[in-house]
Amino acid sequence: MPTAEFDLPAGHIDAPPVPRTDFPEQGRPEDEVLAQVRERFESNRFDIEKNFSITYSGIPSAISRKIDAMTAGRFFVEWAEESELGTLSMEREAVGMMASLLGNPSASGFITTGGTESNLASMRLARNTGKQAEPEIVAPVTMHFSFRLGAELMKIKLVEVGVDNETFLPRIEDVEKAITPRTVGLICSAPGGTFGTLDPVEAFGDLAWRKGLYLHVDAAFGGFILPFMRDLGYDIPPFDLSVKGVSSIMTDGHKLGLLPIATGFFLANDGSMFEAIPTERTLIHTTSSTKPGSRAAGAWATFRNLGREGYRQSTAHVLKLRDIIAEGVTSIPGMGLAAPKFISVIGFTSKMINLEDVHHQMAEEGWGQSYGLLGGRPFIRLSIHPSRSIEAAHGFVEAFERAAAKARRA
């Protein structure tokens, strides 16, 4: 049974060392410094076009990149309506558009710095509305690491439920058994970031409703692809704020939403829940407080520029990339999918081919992909961004074929 999102060393991992670096006494010419920055970027291991390891490395929408040049010095935070009315209005309207997309146009929420902050917000609301002296939250073991962080910070006991070894999905009866009188909330993923498998959100919603518990849906990956997959005719189970029993949902615009890092959204089905967060006159409900205005304007402008049609096109493209790679890699004798393909996150496994060898060989060729263990099973995982090209997808398959042919037998 998998014991964590990814199997990691049990021992302590040292923080990266900080090199001794004196603060400069004299400034250097701009051209010289910019050249040095370009040189540093060249030492990054993978070109963006060839990096299939993580969606963060994707190129955001063209209009959001232009917005950056228009927003120097702009910011948004709840208390700044008087001074930054235009910026804050774009944040509010972008949140409203996401609420409409994710099942409840009347929902309330905020732009955040991304999934970690959004998930912390959900745990804070579950704890504060649950009003238990020793609160507990129940979640599948495949949840994002941010929930373990939140449990540590907020003194919440996180009760982790195992998942099936083949589907990587929790059994709802196991979730129900884990509930105690101290339980204040449940967590599920739509879908999970490991291999893109969708937790049974409706079953979680039914359980949360029956037990009177807070339910948060982590849709970091799903929020910007599942609605558009449904538009394209894919059979997508209910997963969002429209599901009875769901209290909140989050999603990351910097994964599949074509927005720049760091742009996330946190939405609560009932805006009155935010009254459980103690605030003063400054009215700050999120963790990071002040955020760059480019993130509000970039989201607002990208949504208006692309619309649902533009996102449908982006979704169709990224799924085509997924299919090219999935079909190409699984046609290699001995290779198979770690879990059924669903969104643009896919994993490969093999009992015949040494995937660690494949991983290193592909990296040497400049192809980004992730290697790890899940429940002791080696895998290679991809998280594909819509900015990748068809040519790059075919190139990835060809590189995988070469690496697999050279790899040691497992």
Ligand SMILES: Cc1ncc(COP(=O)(O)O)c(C=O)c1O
The other form holds:
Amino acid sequence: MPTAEFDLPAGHIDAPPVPRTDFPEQGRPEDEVLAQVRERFESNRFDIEKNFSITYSGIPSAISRKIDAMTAGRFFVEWAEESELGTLSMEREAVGMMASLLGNPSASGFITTGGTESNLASMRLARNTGKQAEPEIVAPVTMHFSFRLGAELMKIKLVEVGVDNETFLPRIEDVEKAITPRTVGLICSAPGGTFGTLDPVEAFGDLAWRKGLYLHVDAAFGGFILPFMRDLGYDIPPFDLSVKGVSSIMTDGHKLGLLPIATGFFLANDGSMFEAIPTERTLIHTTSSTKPGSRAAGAWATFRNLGREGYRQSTAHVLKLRDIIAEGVTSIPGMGLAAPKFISVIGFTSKMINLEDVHHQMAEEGWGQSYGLLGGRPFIRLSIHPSRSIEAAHGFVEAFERAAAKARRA
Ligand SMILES: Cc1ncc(COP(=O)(O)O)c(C=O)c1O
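Right, the form predicted alone is done, so what does the form predicted in complex with the ligand look like?
Every component of the complex follows; first up is the chain already shown.
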């Protein structure tokens, strides 16, 4: 049974060291400092174009980059409603557009800083509405690790349910067995971040409904790809707020939504659930406070500028990139998919080829991909962003072929 999104480290991880760095007494000329910044960026390991390892290396929509340049001094936060009305109205409408995309146009919610904050928001709502002295939340072990952070911060016991070794999916009977009188909520992923496999959201919804439990759907990736895949004719099972029993959903604009980093959406199916957040002393419903206006304006403008049609195009493109890579890599003898392909997140595995060597060799050639172990089995994982090119996808496959041939010889 896989232990997690990937195998957990054996020991404690130290915080990255801080080099002793004096605060400068005198300022330096702008040109000089900018040149130094450029140099630092160049020392990052991968060229952005060749980085298939993580969606965060994707380039956001053209209009959101223009908006970044025009939003200095703009911000939004609930308590500044009067002074920042224009900025806040874009946040409210962007949330509304996401609610209508994800199955309930009258759902309520917030722009967050991303998936971690959104997942924390769901645990807080489940805990506050569940009213148990020693609350527990049940989730498949393949959930994102932000739920473990939430459990630690909010003193919630996280009950992790095992998944099938081949499909990476939980059995709903196992989820049901893990429920106790202290359970306040269930969590599932649509899809999970490891290999993009879709948890059975409808079965989770049915279980949550029968037991009267809060159900949160982590659609970090899915929110910005599954609706458009459905438009394109793919068979996509129900996964969003339209599923009976789903209490909340989140999705990340900064993964497949073509929005800049630190743009997430948290949506509650029934806005009255937010009454469980004590705002009398905090004045806000979210766990991050003031956020850059560019995040509200960037989302609002990108949705209006691209529309559903624009997202269908970027979805078709990213799936084409995935297919070029999936077909290219799995036609190398000894290479296979780690799990059936579904979205733009895919994993490869092999019993014959040393994937750690492939990983290092590809990284040396400048190609970004992630290496890890799941249940002791090695894998290479990609999380492809729509801003990558077709040429780069072919280049990636050729580099993989070279690296695999070398790893086989070694
Ligand atoms: C499924 C899933 N949920 C949540 C997160 C957390 O997102 P963020 O990095 O925006 O906090 C991730 C990040 O990759 C993810 O894959």
